[in-house]
Structure formats: C-alpha cells, structure tokens
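Here we start with a single chain on its own, the form predicted on its own, put down as structure tokens.
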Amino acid sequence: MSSFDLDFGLTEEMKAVRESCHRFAEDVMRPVAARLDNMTPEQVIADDSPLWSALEEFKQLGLVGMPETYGPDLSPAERALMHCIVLEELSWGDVGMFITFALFNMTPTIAANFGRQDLVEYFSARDEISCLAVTEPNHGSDSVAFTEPVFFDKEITPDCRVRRDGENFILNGQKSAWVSTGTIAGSTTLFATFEDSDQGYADGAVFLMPLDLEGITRGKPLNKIGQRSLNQGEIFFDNVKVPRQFLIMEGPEVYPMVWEFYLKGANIAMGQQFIGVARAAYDHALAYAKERVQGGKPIIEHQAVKTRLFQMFMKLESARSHIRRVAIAEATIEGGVPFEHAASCKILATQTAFDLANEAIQLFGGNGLCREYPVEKIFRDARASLIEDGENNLLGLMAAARL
C-alpha cells in the first residue's frame, strides 16, 4: 500500500478491516493464485486444489455477503467507501479468485435486495457458492445492451428459453462457457427470454434458482489465457421445470429494468476491483525499478523510467478517485447513479488496468514476459477484463445513449 494515505476518515475499525485483506491478499491469495495460473482448469476446481482452501480461509474474514458485513454504525457513504477498499486490495491479490470468493453465498444477498426473505432463508440454508448466468454461445453483449434496438429486435433468436407452464416455468437451451463459476456453482440468478416473446430480449423472466433441478447438466471448464483461477463455464436446460417461487420477475414492463439494475451494479463492481489490479501492476514495476540496474545504477533513477512511473501513478490515482466518487453516490443518492456514470468505472477501470499492465512489462522489460515474473500473469488478467460483464466498446455505446 502507499506510504501516504489518501483515505481519510477511516474509522480504526475500517483501517483494521482493509490491513486484514491486504495481508490475505499478499500471504494467501498471491500463492495460491501464483499455482492455480499453471494448472489445468480442471485441476483448478478439483477436490485437492488450493482454491478450496483458500476460500475457507476467506471465509474466516468475515465478509461473506459484503457489503452488509461491514457493521451497523457506518454511513452509507462509509459503507461505500469500505467497500471500494475491500474490493481493491483482495483484487490486488488475485482477481479471479476474488471473483469466486464474491459469488460464495451470494444469491442470498441478491434475494434480500428483492425483498424475497423466503427465497434468502432456502439459500441461505444451503451455504454454496452462486453465479450469475446471462451470456449464452451465439450472442454476447448483444443480449445485455438494453439502449440498443438489437435488444428489442423480434428476429432475433435467444440460446436460453423459458415458458410458462400453469404456475410454473420450462427453460431450455444453455448459457455460455463465460458464466463465472458456471460448472462448479449450486444456485444461480438466471436471465431467460420468452420464447413466444415479440419484443426479442426485453420480454423475459429472471429467477433466483437451484441448479441441481432436474434437466440441468454442465460443460468442462473454460481454458482461457486470464483470470485461470476464476472457474468459468457451460450451463444446459432441458425441459427444466423451474417452480414459480424461484421467480424473482417477468414481462417487458420490468426486465430491461432488471437488466439495468444488474449491468449498473455489475460495472461498478467491475471498477472497484480492476483499480486493484492496475495497483497491483504499478506495485510491481516500481519495486522493480528500484531493483533492477542498468547502466550502472537501478532504473529508477533514469528520466525515462521516471516519466513512464509517473505517467502510471496518475492514471491510477485518476482512475481510483472517479471510481470511488461514482460509488459512494450510488449508496448514498435515492436511485442510485445514471448508467452511464457505471459504465464509465468499468471501461476506466478495466483499460487502465490493462494499460498499466502493459507498461509494467514494458519496464521489466525481456523478464517481463516470462511467467516467472507477476506482471505477465497480471496482463492476462486484465486483458480479458476489457471483455467481461460487457464488452467495453458497446458498454460505451449503451453509455452513450444515457447522454
């Protein structure tokens, strides 16, 4: 962490709370994150990998359905703040495994903010980890872009169906490899679209369900270049008979609304954890630089190595600053922030991390591209992030629309 603390106002309590995750992050996460990167992703969920381990010691943290678990005395604007800190320093860590930790025990949360106290009881009762599955095989952003007239374009053919049956619902089809936790999950929130829908993707149904249903079978995991200890993956229905109490909403009245809400929540989040991930490079290339010697003393004390720290100090400071602003006003304004504003951390967030990352390398130079050294397996991380909970290009078009 920084020498100089540009978090003021911090209780003790909160100082303790964010000192508690950065020492998880940098004596578990990292070495665990370090031996899941060179695994297969099958050997990353096995029943003797270290992710298993490391999660039951996340749990001994105590922030199981963060943000709730911060305390009852802080402001919503506290709250907020605690959270942006939390995210960014187990982030720091490693963010797939991060990812993983948040989805343990999260479709309670996500009951409780729809006011479903029954459906929070049954999950709660299960203590599992959950996913959210929303993109499918033939389309990606696409199916999430509710500014955009493809969402509401008829001819358009969804891979994950749903109708209705009496008091009760039938999906089929599947969600895609990209679903984070997809083949390892116990419950889900799940999008599904209608199929005698006439609006295309904005006449659909959400639900808050199990998923060991009869009907539902999963892929292999995903083998991709980033975020390998994130397990991600196949989801299939067929003919599932889903009960209407796992129902959370439906109808064209409500369900891009839903989509919004979801999306909204999901980029900020993305930007919170990101800013530990561009921190994580900029860490990493000034230890470096006070390490490494050329031309006879350490690279650090050359102009142009100094300009190119700095240059990555601001981004990051810059990056940090707007994305804790637009996070605290979305606690603390009734109705939270305009989309635009979330989209907005989620495309800062992700594309400094990645251009921090890339500099980072530059600076280690040749040792950067070997797996020896973090900042390789930092670039891979942040790399897919410019991709993930929306594509940033059309996060930024969907943004665009808001203005």
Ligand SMILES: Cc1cc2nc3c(=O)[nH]c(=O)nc-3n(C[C@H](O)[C@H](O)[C@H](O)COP(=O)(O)OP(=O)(O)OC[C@H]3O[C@@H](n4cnc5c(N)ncnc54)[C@H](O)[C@@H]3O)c2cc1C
Second form
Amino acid sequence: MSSFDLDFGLTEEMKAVRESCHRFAEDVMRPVAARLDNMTPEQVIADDSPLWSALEEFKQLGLVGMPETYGPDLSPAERALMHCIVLEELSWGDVGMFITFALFNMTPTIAANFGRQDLVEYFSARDEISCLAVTEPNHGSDSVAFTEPVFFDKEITPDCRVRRDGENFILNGQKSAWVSTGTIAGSTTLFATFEDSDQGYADGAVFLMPLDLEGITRGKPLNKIGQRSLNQGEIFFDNVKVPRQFLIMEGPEVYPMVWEFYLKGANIAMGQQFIGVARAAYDHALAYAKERVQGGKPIIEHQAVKTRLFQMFMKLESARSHIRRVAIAEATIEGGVPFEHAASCKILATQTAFDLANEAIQLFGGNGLCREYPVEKIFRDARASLIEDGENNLLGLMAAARL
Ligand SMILES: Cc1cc2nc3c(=O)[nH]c(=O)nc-3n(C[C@H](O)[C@H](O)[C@H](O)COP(=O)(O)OP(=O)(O)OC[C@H]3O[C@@H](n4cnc5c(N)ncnc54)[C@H](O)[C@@H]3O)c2cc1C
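Moving on from the form predicted on its own, please list the structure of the form predicted together with the named molecule.
Everything in the complex follows now, all chains and molecules, and the chain you saw is the first one.
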C-alpha cells in the first residue's frame, strides 16, 4: 500500500482494531492458509486441522457477532466503515478462512436481525458454525434470480421442497455441494420452496434451523480450485420434521423480498472481503517488483512495470472507495441501498481481485505460476469469487433489470 493513509478521521480505538486484525491476518491466517491450501478437503476439516486453532485465536479478537461488537460509541456510518476495514484486513490474510470465521455463530446474528430473541438465545447457546443453504444441484442461478421470469416459473421443480404439516414443516431433497461450511455447520439459514407451489421459486419459506434434526445427512467435502480453506458440501433432507419455532418467513408475498434483502447483504459483504484479496495481490506485486532484479535493476525501475503497478493501485483505490460508499449508505439510509448498488460492489470487487491477481502473476513472471510464491493462490481464490454468491454475469443481469 501507499504509505499515505486515506483512512483519516479514525479514532484511536478504530486504529487499534485495524492493527490487531492486520497482525492476526499476517501472523496467524496467512501461515495457516498456506498449509490448508495444500491439504485435501477432508484434512482441512479434520479434528487436528490448524483451521480450528486459528478459529480459537480468532475468537480471542472479540469480533464474533461483528459489526455489533465494535463498541457502543460508534455512529452507524463509523460502524460501517469499521466493518469495511475489518473485513478487508482479515480477507487480506485469507478469504476462505475469513468466511469460515464470519459464519461462526452467524445464526444468532441473523435471528436478531429478524427480531427473534427466542432464536438468538437458542442458537447462541449452541456456539457453532452456521451456513446459508440456497443453491441446489439443478438450480443455481434459478434460485438466485428474483428479477427474472425463471424465478416465478411454475414448471420448475426445485431439488429441496417443503410442505406444511400442522404445526410442523416437512423438508425433503437436497442443497448443492456449493453450500459453504455445508458439511461442518451446526445450523443453517435455509431457503426452501413449497411442494405445492404454483409460483416456482417465489413461493418458499426461510428457516433458521439446527442441522442435527432427524433425517439430515451431509455429502463429502468438495475439492475446488481456490478458497480451499473454506469447506463446501451437500446437505440432504429425508422427511425432516422442522418445528414451526424455526420458521422466519413464508409465502410468496415475502419470500422474494427476504431473499433480495439477504442477497443484498451478502453482495456488499463480498465487496468488502474481496477488496482485501485485491490488496493482497497488489501488495505482493509491489514488494516483488522492488526486489526482483532484471536488466541490472529492480523491475519497478523499468518504466513499463512502474505504470502497470500504478494501474493496479488506481483500480484498487477506486473499487475500495465505491464499496465503502455503498456500505456506509446501506448502514445509514433507512431501507438501505437498492439492489443494483449491492450487486455493483460484489461484481466490482471480485473482478478487481481477479484482474489484480492476474496482473500480479504476470509481474512475478514464471515465479508467479509456482506454488512457492503466494500469488497463484490469490488468483485461484479470486477466480472462485466470480461465481460465489451469484455468478457475476447473472448478478449484472439482475441489477440491470432494476435500472
Ligand atoms: C466459493 C463458492 C461459495 C459458495 N457458497 C454458497 C453458499 O454458502 N450457499 C449457497 O447456497 N450457495 C453457495 N455458492 C453457490 C453459488 O451461489 C452458485 O454457484 C451460483 O449461484 C451459480 O450457480 P451454478 O453454479 O449452479 O451455475 P448455473 O446457474 O448453472 O450457471 C451457469 C452459467 O449460466 C448462466 N446463467 C444461468 N441462468 C441464467 C439466466 N437465467 N440468464 C442468463 N444467464 C444464466 C450463469 O450466468 C453462468 O455463467 C457458492 C459458490 C462458490 C463458487
């Protein structure tokens, strides 16, 4: 990074949080992430995996339940800025680990957002990793695209269906192998479509539910290109009886709105996280360009290399400014920002992370392609993000529908 700090106006407390996140990212996350990246998906989640000791150290930072944990004196705008800084620093360390940590005890936080104090207490007592279960094997984008006709298509048969049964709901089917922390989560936010629906994906129910109910089983962890520290896997439901207590919302009047609200939050968070990944790529490229000697001088002294680094710097700074502006508006305006702004955060940050990681590899030359150097991992992590939480072209299509 440039030594000039654009984050002026931070309180001493905010600077201290930024510093402790940075230290944790550098000293704990990066070394553990490098080990996890070379493990099998089964080893990543084994009892003796370094992921779990890192999670214990993360808990010591006092950030579980963020952004509420940043201190009572911050205004909504300051809290939103703090959240941007924290997510950037920790994702700079390793984004796959950060997502795992962010999902720890996420269910009570979501219960609080819906004003469900009973579920806050129920899930807080369980102290576990959560997940968000939306995607199905035969319906990825279908289940996301609330602006598109396919979302309302009654001919579509979902892979995960729910029916009302007196005071309970009965769940059948499965969620796809793409559910993050799917094989290890103790609870989930589940989006499921009604069996007898004549409105396709638009008629469903949202549950905050434990994943140890009878009839729930898991698949095996997925082996993927990047973000290898993040577990992924299927969840199967066989006549699972879900008590009404775990229901958050149901019916076509609210289901698409709740999904939009959810995706909006997830897209802004993806923007906040992947700016950290973009910065990691830039930082490595800058440091390497100052060290690597070719033609008798460090490559940064070659004019062409210098301007390429400035292009990276400019893309990073401008994407970060956009994401922070949207995140602060989301936190301070009643009702938050419209969906297209949230989608722009996700698409811009992930594309910037991918482009900067690609350019970082180019600046590293042949070394950039080797596992001994850090940038090929960042490239793989960023590559996955172009599809994660909504494929970027599809999100762009949905955002365009709102213009
Ligand atoms: C790292 C990672 C983490 C993830 N975490 C989660 C998670 O925690 N929970 C969860 O539920 N899911 C998760 N996902 C799943 C993710 O949301 C889906 O992969 C994504 O929505 C795309 O679905 P798909 O993979 O089935 O692709 P498809 O929907 O099959 O899309 C394939 C291609 O077709 C295009 N396409 C599809 N439909 C249309 C259309 N109507 N119009 C135009 N183009 C279209 C798409 O743009 C895409 O390029 C994760 C994915 C990744 C990569």
